[in-house]
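A single chain, nothing else alongside it, follows as structure tokens in the form predicted alone.
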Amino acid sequence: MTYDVAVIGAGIVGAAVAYRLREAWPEARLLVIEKEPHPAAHQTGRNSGVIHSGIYYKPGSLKATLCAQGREELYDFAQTWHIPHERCGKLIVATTPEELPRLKALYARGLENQIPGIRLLSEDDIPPYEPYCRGVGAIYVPVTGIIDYRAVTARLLEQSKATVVFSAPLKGLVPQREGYLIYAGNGSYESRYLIACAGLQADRVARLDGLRPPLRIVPFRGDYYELRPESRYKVRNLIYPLPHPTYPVLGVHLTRMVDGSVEAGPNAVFAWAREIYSRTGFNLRDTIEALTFKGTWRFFFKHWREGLMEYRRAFSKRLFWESLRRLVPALQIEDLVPARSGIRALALTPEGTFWDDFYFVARERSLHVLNAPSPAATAALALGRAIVQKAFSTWNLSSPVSTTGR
């Protein structure tokens, strides 16, 4: 069989682009191929669970655009097929006096991001909604949420009606005069045209499609804690600091998830390997690939102390337990228990910029997501339409997807 669209990675993002390219051409032979034996395995799987608000990303940019479109249909899907979540908002707390105008700053981004409902709280207006949350302000975010995104794209994937070949290794890419011979686990797949959405390994497929990608993925682990059973009760919802101001982190929250689990985490660390996701997890390629690129070393240089710190962190349960009794005083050192870890990918520039928004890059028959970081999996309805619409244009095909959204 010769496929009409091959889709490479069964994460978030890979899902809802089957998902988008079923409703865009419902005759469409789809094919989904992911590597490991199971959707979601690698960044889906391992976030937080959260659904973002957008108040964070540059108003216009199109992070802050698609996430605030994605996150609405989110919930629309949730709620229509019954997939575990709640819209329970959350505070961004600022600790000392000194923070306080990058808190209104912040409130000043949200209401240009038209973000809905959000509140400027006092330092006496945050216990009704964290008792045991301190600080000397707050911002109130009633349309973040907490979601499953694991059962999110396992329904993606159902819906989309695409054949999915799991445990399936991409090993070669093959353009041909109409469309691609792609090699994959023990088998091999003719497809008319191809996207790829393969996270943590987006590069390197552009490099098996021969594109000379601008950016290289280099991992950074981010570890978590999760709390006690018995001392859960101090974390109502979702508790952030503000964002650091040049390092890409949001810094270590408190989140309750939708078992009614509370973790905490994650800091960020650079990782030695790429999908290994122990402290001390190590990859030769991974680690030579990262290490050899001049944007590793550049973004280290820029990040030395905020990078030192978060190693520290990483090794030492008291240091991130201080973290958080910044946020919550009440918390113990021994509330919290060591849980999973997680990778990201992130983008470099050569000159050690991380790349701040989606970034596609094309060729006469393929697409590549070289770059979805959060909020991909809060925007992926939005962003796999808004990647299925970029492919029909390069593609020169009439899409009749929607342009507009819900």
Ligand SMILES: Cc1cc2nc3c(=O)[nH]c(=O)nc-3n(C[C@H](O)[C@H](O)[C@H](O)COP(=O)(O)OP(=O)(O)OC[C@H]3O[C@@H](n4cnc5c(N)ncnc54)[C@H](O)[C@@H]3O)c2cc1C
The other form holds:
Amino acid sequence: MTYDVAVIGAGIVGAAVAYRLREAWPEARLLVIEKEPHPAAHQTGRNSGVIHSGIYYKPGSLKATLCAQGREELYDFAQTWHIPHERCGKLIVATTPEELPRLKALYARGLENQIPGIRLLSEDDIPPYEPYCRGVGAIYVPVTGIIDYRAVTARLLEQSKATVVFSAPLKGLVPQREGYLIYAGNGSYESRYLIACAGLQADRVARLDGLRPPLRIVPFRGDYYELRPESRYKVRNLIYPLPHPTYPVLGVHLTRMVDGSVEAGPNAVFAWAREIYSRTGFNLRDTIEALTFKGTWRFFFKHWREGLMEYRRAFSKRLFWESLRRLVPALQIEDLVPARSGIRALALTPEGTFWDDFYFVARERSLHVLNAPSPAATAALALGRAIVQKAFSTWNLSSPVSTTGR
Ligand SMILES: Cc1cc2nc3c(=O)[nH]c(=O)nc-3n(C[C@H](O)[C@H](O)[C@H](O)COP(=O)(O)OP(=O)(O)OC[C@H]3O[C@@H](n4cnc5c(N)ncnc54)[C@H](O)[C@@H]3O)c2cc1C
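If the structure you just shared is the form predicted alone, then what does the corresponding form predicted in complex with the named molecule look like?
Starting with the chain above, the whole complex follows.
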């Protein structure tokens, strides 16, 4: 059987692409190939579960526009399919007077990004929102929410009506006159077009398709702690610090999850493996590829202070607690219990800068998503649509098209 489009990867981006493909091409024969035994096994299933507002991103960037669009589409989708979620709002908190100018600049960016309902709060305005949080000022962002991204991914896949093959790592792509012969797991598949959404493996999958991507994926692990159930009352919703001005993270934050638990984290440390989640996880190929890339060393050189701090904090519960206590002084070190980890795919250029926007490259019969960092889960429905539109315009397909139409 020849498929019309094969999607590599059943994270939320691959699932949203399959869902949007079904809308654009109702009769298409769609295939999704996933190397793990279930969807959302990596970044999607191990993220913070936050529906981001879009306040942080550079106005006019893909991140800013697709996050705002995708956020509202995600709320609608969750409502339609009864997926656990809540539009609970969040606080971004300045903890020292020196941070106030940055807080105001972020608020101005939020206005420029047209984030609905944001409010600048004084020190005294904070307790009604978060009784145990202390700061010299804060931004209240009412459209931020929480959701179960695994459930979203599973529902998107189901609604795409694609054939989904699990436990089938992509091994080879052989271009043919009218598409690809795809080797994955123990099988081979034919497809006329291909869209790769491989997250932490995006650069490798692109290389299998003969591309020489300018970016290298370098893994950065994020560890979480959880609050003991008796201490959850200290956090009502979401409490974030100001994001670091140059390091690509939002800072360890406190997040209520849809199941009622409260998580603290994640930090961001260089990881010795792309898909091993323990603090000491090591993979030789991943490490060699990261450390033989000059962009990694340039990144380390630029950010050695932050990197060192993150590394110390990864092995010191006390340092982790001290970061959180700046936001919620009532937190005790015993309130924190070590929990899970996630790994981010950081796309680095050879110059050692991180690629700060979504990035996909379309070719004659394929499209590769080379960078889909946060807020890609929030943005997934809009991002999936943008990817399908880009693919169709490059492949010269109109929408909707029929399989016999071309
Ligand atoms: C710690 C952490 C916290 C985050 N918090 C948030 C948040 O709160 N809100 C938010 O919006 N975003 C958040 N993000 C970002 C968000 O989770 C990611 O941007 C998003 O999940 C990316 O989805 P994806 O489908 O591209 O990647 P993934 O979820 O990693 O999926 C890629 C899939 O491709 C498969 N694959 C890879 N290679 C192959 C192969 N060779 N053959 C077959 N299959 C393959 C993988 O197994 C995987 O299932 C967070 C990320 C992390 C790591």
